[in-house]
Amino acid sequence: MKGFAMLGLNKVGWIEKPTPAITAMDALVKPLAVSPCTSDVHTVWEGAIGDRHDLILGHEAVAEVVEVGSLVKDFKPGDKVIIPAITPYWETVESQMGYHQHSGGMLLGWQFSNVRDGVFGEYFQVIQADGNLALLPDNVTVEEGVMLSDMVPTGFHGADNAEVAYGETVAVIGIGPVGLMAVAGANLRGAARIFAVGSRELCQKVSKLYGATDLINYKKGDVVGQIKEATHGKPVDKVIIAGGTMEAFEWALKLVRPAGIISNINYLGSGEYFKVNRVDWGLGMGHIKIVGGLMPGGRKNMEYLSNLLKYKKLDVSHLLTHRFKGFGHIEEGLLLMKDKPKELIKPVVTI
């Protein structure tokens, strides 16, 4: 089969590989729609998870089931399914502890384009299919469904880890597609005021559609100063970091209230450290939590999030700025995510 792969650091290209073999609990699927991600960019051009050779990229897909193993009960060939970016082994100790994202070790619930070939192949394997697949609702398109693979659950995880509550003030730093879904998640959880921090005009406009009340452009002045001016000096309750550089943590500590939460969902693809200012952290005693989390995967999460689309509680179409038809356009979509032109939010390739 054909696949689009990381050939090595800073190198990508098309390769041929054998069609994956599946075990009794797995499914073999073929993609119907995929979406390149900034995480793929970090992996290839920043070496964020180390060097990889001939590893098929991609972790966002809606697919059709081709074959299932003998122990798979709930899925059959021909089913249209959402593929979560995180597909763990559910029997591991880490999964039983409630952190399936790390089943078998740090970040190892993230299988696709990390420890096994990803979704940018003509076929790919989904382990433990009954726990890691979800049926695509009939009234949700394959393009919309791809946004449930990663963008929606990652953004919402930022709001969940921040424990956003009714009436709170929240700052979301970085309003690419993940940050926009963090805005949407905070809004659905009841945040009253949401500061959206980003410079691209299109992303600012879309953030308002998802519930942002205030727009902050970091290119037009100090982020902390702009937000503090708007709040008359009051701190915000929660900060969600969904983009930017290590400096975002410094902003967050200056913005958040005592006993507030800083929730990071940004893929820190480069650099070694971020700074925690001891005074801003209450001399170490400010009860300020800094939480970083990889999105939850699995069937239950996909089914519940797909209900938001099914029953029109969430519209992800605003994210889809670039649409391509045909497997060969995957490379073009990935390079868009690398270059990030101002009119881009998210590309999707239907197959």
Contents of the next structure:
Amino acid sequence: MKGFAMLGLNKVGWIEKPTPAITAMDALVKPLAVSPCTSDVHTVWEGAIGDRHDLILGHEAVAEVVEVGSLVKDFKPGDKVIIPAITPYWETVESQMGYHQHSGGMLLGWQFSNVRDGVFGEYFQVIQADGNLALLPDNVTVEEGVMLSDMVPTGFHGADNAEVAYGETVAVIGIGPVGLMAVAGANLRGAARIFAVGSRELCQKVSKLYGATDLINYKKGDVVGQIKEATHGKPVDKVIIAGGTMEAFEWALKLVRPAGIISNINYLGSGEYFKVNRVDWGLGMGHIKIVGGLMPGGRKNMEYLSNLLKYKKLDVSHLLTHRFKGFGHIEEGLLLMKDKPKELIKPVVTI
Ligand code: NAD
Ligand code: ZN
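After the form predicted alone, can we look at the form predicted in complex with ligand NAD?
Now the complete complex, all chains and molecules, led by this one.
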């Protein structure tokens, strides 16, 4: 079969590989829609997870089941399924501790295009199909469904880890597709005031559709100063970091209240350290939490998040700015994600 792969650092291309073999609990699926991700860009062009050779890229897909192993109970060939970006082994100690994202070791619940071939192949293997697949609701398109693989769960994870509550004020730094879903997640959790920090006009406009109340352009002045001016000097309750550099942590510490939470979902692909200012962190006694998380995957999360689309509580179509038809366009989609033209939020390739 054919696949679009990372050939080595800074190098991508089409390769031929054998169709993967499945075990008794797995499914073999073929993609119906895929979406290239900023994380694919970090992987190839920033070496964020180290060097990889001939590794098929991609971790966001809606697919059709082609074959299932003998122990798979709930899925059959022909089913249309949502593929979460995180597909862990569910029996490990880490999974039992509630962190399936790290099943088997740090970040190893992230299988696709990390430790096994990703979804940009003509076929791919999903381990533990009953635990990792979810049926795509009938009234959700494959293009919308693919936003459930990573964009929705990651943005919502940012809001969940920030423990956003009714009436709170939240700042979201970075409003690409992930940050936009963090805005939507904070909004659904009841935030009253949401600062969306970004510079691109389209993303700003879309952030309003998802519940942002205040737009802050980081290219037009100091972010902390602009937000503090709008709040008359008061701190915000929570900060979600979904873009930018490690400097964002310094801003967040200056913005957040005592016992507030800074929730990072940004992939820190370069640099070594971020600074924690002693005074901003309450001299070490401010009860300010800094948490960073990989999105939760697995079947239950996909089923519950897809309900939001099914029952029209969340409209992901605003994210879909570039649509391609045909497997061959995956490369184009990925290069768009790398170049980030200002009219881009998310490309989707239907197959
Ligand atoms: P994106 O590049 O489209 O969006 C990030 C945005 O931040 C861009 O619009 C960029 O212009 C903006 N930005 C740059 N500097 C900024 C600054 N100083 N202040 C504010 N905004 C700034 O990326 P995305 O697809 O939305 O993904 C966001 C991050 O989330 C990426 O690093 C991605 O790899 C990561 N990610 C994490 C997970 C997870 O599980 N935690 C999953 C998927 C993606
Ligand atoms: Zn992704």
